[in-house]
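Form predicted alone, single chain, as structure tokens, below.
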Amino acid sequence: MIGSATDHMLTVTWSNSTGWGAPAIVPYAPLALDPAATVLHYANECFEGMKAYRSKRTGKIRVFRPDLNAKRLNMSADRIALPSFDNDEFVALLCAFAAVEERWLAWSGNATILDTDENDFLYLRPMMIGTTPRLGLSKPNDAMLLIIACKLPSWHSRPLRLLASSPEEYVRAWPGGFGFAKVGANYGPTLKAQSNASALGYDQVLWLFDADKRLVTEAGGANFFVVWRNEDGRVELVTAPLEPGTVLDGVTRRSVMELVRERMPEISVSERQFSVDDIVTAVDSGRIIEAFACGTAFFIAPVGEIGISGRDVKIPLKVDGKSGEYARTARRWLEEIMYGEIEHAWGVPVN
């Protein structure tokens, strides 16, 4: 594991003739397995990615939106025929492993984070997998809801370097899979992309869809942002849309949009399709303003450069060279919520 897993982890069992059973908060341990566990043989398995602050005000434990979390993971577990759940019970669970964890998040003890801590964190991923021992297609009868926790550092802190994926050569998502859930399978088929494009020294792939129109998706696992002067002028702030299904409805995204569109009305938020050779012309025409990623590992990842058939297209980076403005200026706005520096019904107390 990439860091140090806390002391606990949660657990929660479910059968097709019981339901859901008692949740327990116990050690953290590995799990016991039968081989023939569906979810090592037909990917049953689906998780979710959230952090827990400490406030900077009042010390509280808080995380961030953890209703949409709930809502992703059931979606997510129908997609692959695991069991659903109570939202607001998910949230309660999640909240009290929070707070049994909440020795890992730095305190100095006068609500004042420690200044070399000023925005720790703690990883929260909660995750269901099907248990049932059977080998053969069909929907498992038993399942385990987990949430385990780990110190992650913060990553990258320089700005990223993207390479352009080939779509003739790999497809992260399609119209009709399961590009919109997330689970598993989403990602170990990238991990050979991912490699290739490390060994040449970029950071991500930024994933397209189609071969003739070269569509932009995610970057890595990560959503991704153009801010550029469109044709008529305007500042836009651009994403792929959620249809057809080949991008996550992350959380991350949807805060950045709703910020956006409520404090910078001048500003254009549009969720449509655009390619890698849009971002080329807005770059060589002098229109491109920034570009960057997010999401909850990333948080707000400026993106510096982008591999685009064989042409290292360079993207502005005009605060400190390290960081668009927007960029920057989102990331401060969800900060204050994360952190609990100002009140919003976005930063929930665990307790």
Contents of the next structure:
Amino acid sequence: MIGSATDHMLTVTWSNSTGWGAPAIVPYAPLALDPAATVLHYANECFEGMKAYRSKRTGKIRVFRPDLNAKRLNMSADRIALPSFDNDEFVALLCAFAAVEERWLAWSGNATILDTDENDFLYLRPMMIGTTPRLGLSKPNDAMLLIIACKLPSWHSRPLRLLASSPEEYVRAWPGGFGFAKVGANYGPTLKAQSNASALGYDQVLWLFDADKRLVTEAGGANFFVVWRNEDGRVELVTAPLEPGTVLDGVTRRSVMELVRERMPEISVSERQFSVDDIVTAVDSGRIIEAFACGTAFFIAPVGEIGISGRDVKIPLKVDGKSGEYARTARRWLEEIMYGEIEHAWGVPVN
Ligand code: PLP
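Show the form predicted in complex with pyridoxal-5'-phosphate, please, because up to now only the form predicted alone has appeared in this conversation.
Below is the whole assembly, all chains and molecules, this chain first.
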């Protein structure tokens, strides 16, 4: 695991006949699974990823928009025939678990500081798996919901270098598929392309869809935004649309769009299809402003370069050569909420 696993995990089991059982927070330990468990054969696993932060103002632990993770977990579970879990109950369990593990996060008012920094966070990983021991292909009758956590340092990366995928060779998601769901089956098959990109010095794959149109979808485990000046001179923040089901409805993606719409009405915020060729044209004609990837793992990560058809296309990083202005602003807005510097409905205290 990246970072240090905390010492507990939360488990709840489900069966078709009795429904969800009583949740338990127990010491972190390996699972005992029947080797015929459906998850090991048919990949019925979905997960979530979110962070818990210690408020710099009150010292309380907060999670960011957990209701959206609850809904997305249920949406993903439904796509792979796993049971649904009550949204409010999920948020309550998540908060209870984060509260148990809170001593892993520093606070100068806390006697149990564990060699840490005030910007660190706990990464929470809820997941659901099908556990029925059966080699036949049918909906599982048994499932388990788990939550584990690990402590990670705050993410201060250099600007990302992305490599646009070759849609003739690899496609991450397609209409009618399951790219919109956070299921493990979306990730394992991307690891070879990711490792090829890493070997060439890139950080993430920028996944394209449709060999002719070369449409941009997502950047590895993150959504992708471009800011450019349109031909009519208006600044546009653009990202790939949720339809036709080829990108994840990222909590960070949504939050960035909502805040920009609310606080920068002069900017057009668009969810629409665009291609890597549109990016190259915008760079060559000087209309490009910046690009960034965003998600729980990378937070708001400025993009400095994109490898497109053998050319490393440079994307401006106008603030200190490290970020664009919009990425910097969005990051600051979100940090204020996540670390509880301001009171906001999206920052939910866990106790
Ligand atoms: N896209 C993919 C494929 C992801 O795995 C993630 C991470 O969860 C995201 C986008 C960003 O989503 P979020 O902002 O909810 O972390």
